[in-house]
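We begin with a single chain expressed as C-alpha cells, specifically the form predicted alone.
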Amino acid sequence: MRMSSPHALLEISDLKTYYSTDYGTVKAIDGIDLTINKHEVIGLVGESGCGKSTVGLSILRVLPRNGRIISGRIVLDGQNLLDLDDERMRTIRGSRISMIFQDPLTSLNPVFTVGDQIAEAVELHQKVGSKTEVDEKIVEILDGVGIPEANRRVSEYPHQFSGGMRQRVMIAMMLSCNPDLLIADEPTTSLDVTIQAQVLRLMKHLREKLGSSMLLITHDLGIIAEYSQKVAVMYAGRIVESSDVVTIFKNPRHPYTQALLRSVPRTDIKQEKLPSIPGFVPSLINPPKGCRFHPRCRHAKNICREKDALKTEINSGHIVFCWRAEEVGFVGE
C-alpha cells in the first residue's frame, strides 16, 4: 500500500487501543490520526492519563496483557505493522523503531551489565562478527553518548550509574541499531533540570547525526518548544489540536491547548497566581458525551455537550477538533 504522503515515515489512522480492567474498558486511545514525516520531530503533549504513552506502546505493539488494539492502522513505510506476526514485529523493534522509557532504572535489567544489554541489541540487529567486534562496538556506542571511561564501565551494572548516566545508557541502546524512528516517552522526567538539558541536547545531536525521526512524548511544553517541529495535543484519548510548533504557541485554537499554555510559568510578565485548568481529566471508562473537554471548558456551548467535536482545518496543517475554533474573538477570550 502506498502512503498518502511521499515524505511520511509513519502514519497512524483511526487507532483505538483499549485496556480491560475490573471496572470496565478503558478507552486509552479512541480514534487518533498522526503522521510522522522522515527526519521530523513530533511532540505529543498532554496531561497525565490522556493516553500519550499508550501511543508509543501501540506503535511497537508492546502493550501490557490487558491492552489490545481494537482497530486502526499503523503504517511504517507502506507496511501496516498490525498485519505482522510476532516474529516479524521483533525484527522491526530496535532495527526500525526504538523507544526510550521514563525511568531508566526500571527499564534496565539489574542482573546484567550494561554492556551485555547493549550487546543483545547489537547482535540481534547488526551484522557484527566476532565477540571482539561486538565489544568494540559497545564501547564505541557508550563513548558516543558521553559515558566516561566507557571501556571500563561497560562491565558495570545499572545501579552503579547515576540517573543521568543510566538514561545515556538507554539512549545508547536505543540508537545502537540506527533506527528510523525514535520514540522518547518522558525521557527526562526522573532527572534534575541540569541533567535534563544535557540529555535532551545529546538526543537532538544523535538524532540529527542519524537522520532519524522522533516522537517526543512529554507534558513539558518547554521541551516541546525547544526540540519539536510539530505538535499534537492530546486529551482524554484523542488528539484535539495539531500543527507546527510556532503556530501552536502563537495561535492555539483549542481551549485545552490555550489552557495548557496559560498554566506555564512565565518570566516576561508578572504573575501573582498561576492559572490552572479547573476540574479533572475524565474517566476513560465512561468519557463524557460530546467534546470530552466540555466539562472543564469555559467556552462550552450546548452543541459541545451533545456532539463530538468538529474537525476544523484553520490553515494548511493546523487541525483543531472544536465547535468554536473559527469564531471571531475566541482566542484569548
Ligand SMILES: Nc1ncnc2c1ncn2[C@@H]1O[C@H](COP(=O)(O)OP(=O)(O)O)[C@@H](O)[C@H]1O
Given for the second form:
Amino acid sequence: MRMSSPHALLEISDLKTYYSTDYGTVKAIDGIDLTINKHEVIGLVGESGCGKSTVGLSILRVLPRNGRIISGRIVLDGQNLLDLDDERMRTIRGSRISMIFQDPLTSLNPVFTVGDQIAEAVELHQKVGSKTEVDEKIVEILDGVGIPEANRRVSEYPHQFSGGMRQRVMIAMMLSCNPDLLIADEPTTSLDVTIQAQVLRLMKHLREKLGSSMLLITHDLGIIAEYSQKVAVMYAGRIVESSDVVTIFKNPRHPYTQALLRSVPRTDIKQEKLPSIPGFVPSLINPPKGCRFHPRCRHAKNICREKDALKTEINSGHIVFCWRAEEVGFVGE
Ligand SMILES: Nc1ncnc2c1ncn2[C@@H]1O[C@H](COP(=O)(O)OP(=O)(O)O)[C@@H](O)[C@H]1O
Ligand SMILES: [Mg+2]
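Structure of the form predicted together with the named molecule, given the form predicted alone:
What follows is the whole complex; the chain from before opens it.
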C-alpha cells in the first residue's frame, strides 16, 4: 500500500469520472493521480476539453446528472470522500472545500441580494449570532474584498455588480468559511485583463492569510507561473506531466507541455497571429489508442501509437508520461 505524505491535504488516486451521452461514454477523467499539499497552490492546466473542470466537480461531488465517478479515491486528511454519505459531503462542501467558478453569475442567485447571500454563507459557516452582528460582518467582508460603499451595496442584486465585483463577492463568500482547500476554476477568464490581475491578487492575499491550499484550474500558463508552486498538465482526461512550477517552465519534458509553452503569446517579439497547437483535443468517447497526444505530437513513433505512455520520473517530483521523455529536449520557437 502507498504511504501517504504527512504534508498531503488531498490525495487523488486512479480517479475515473465518466459522462454518459447519447453518443457513448465520455471518459472525461481516465485514471489520474494528484496530491495537493497543505498550504500549497497547485495549477491544473490544459486546453479546453481536457477534463480540468471535471476534476474540480469530482472532488466536490457536484457532477451533472449524467456524470459519475467510476473508480478511484479522493482522500482528504485520511478520509475517502467517495465513501461519505450525501449529508456528510454537504458538510465538507460548506466547511472544508469550496469552489469558485468562471462565471459568478451562475453561482450567485439572481433573486436574492448580495448581502443575503453572504449572510447565508456567514450564518451557516461561522454561526455568528444576531442580525446586527451578521449585517456588520457582511459589510466587513465586502469591505475586505475592496467593494466600495459596502454599506449601501449589501442590498443590491448580483446583476447590479460588475463582473469583477461579483467575482470578489464569490471569493469573499468562499473564503468566509475558512476552507482547507479552495478550488478555483478559471476564476478570472471572463474578466478583462486589469480586473483579472486585481482579482487574482486579492485571492492570493486572502489565501495566504488563511493558509488554505488551492487547486487553480486555468488554461493560462501565465497565471500558473505567477500564482502556483506546483503544476499538473492535463491532456485528454489524463495528467501527462507534473512538477514544481520552475521545472515546468525550464525543463518541460512532455511534448504537450512544450507545445503549450510555445503557444503562450510572447511580449518580446511581434507576432502576426497568436500561436496555437495544431490539431484538436480528441473526443473522449473514443480517444486515440496509445499515448493520447500522439496524433498531434511531432516526436511520435510507433510505440506511441500502440501503448499507453510510460510513467517516467525525471527527477524527484517531476513526473512525465511519455515514451520519449528522456530524449526529447525542449526547443522554444
Ligand atoms: N455534462 C457533460 N456531459 C457530457 N460530456 C461532458 C459534460 N461535461 C463535460 N463533458 C465532456 O468532458 C470532457 C472534459 O470536460 P471538462 O472537464 O469541462 O474539460 P475542461 O474543463 O478542461 O475544459 C470534454 O470532452 C467535455 O465535452
Ligand atoms: Mg473547464
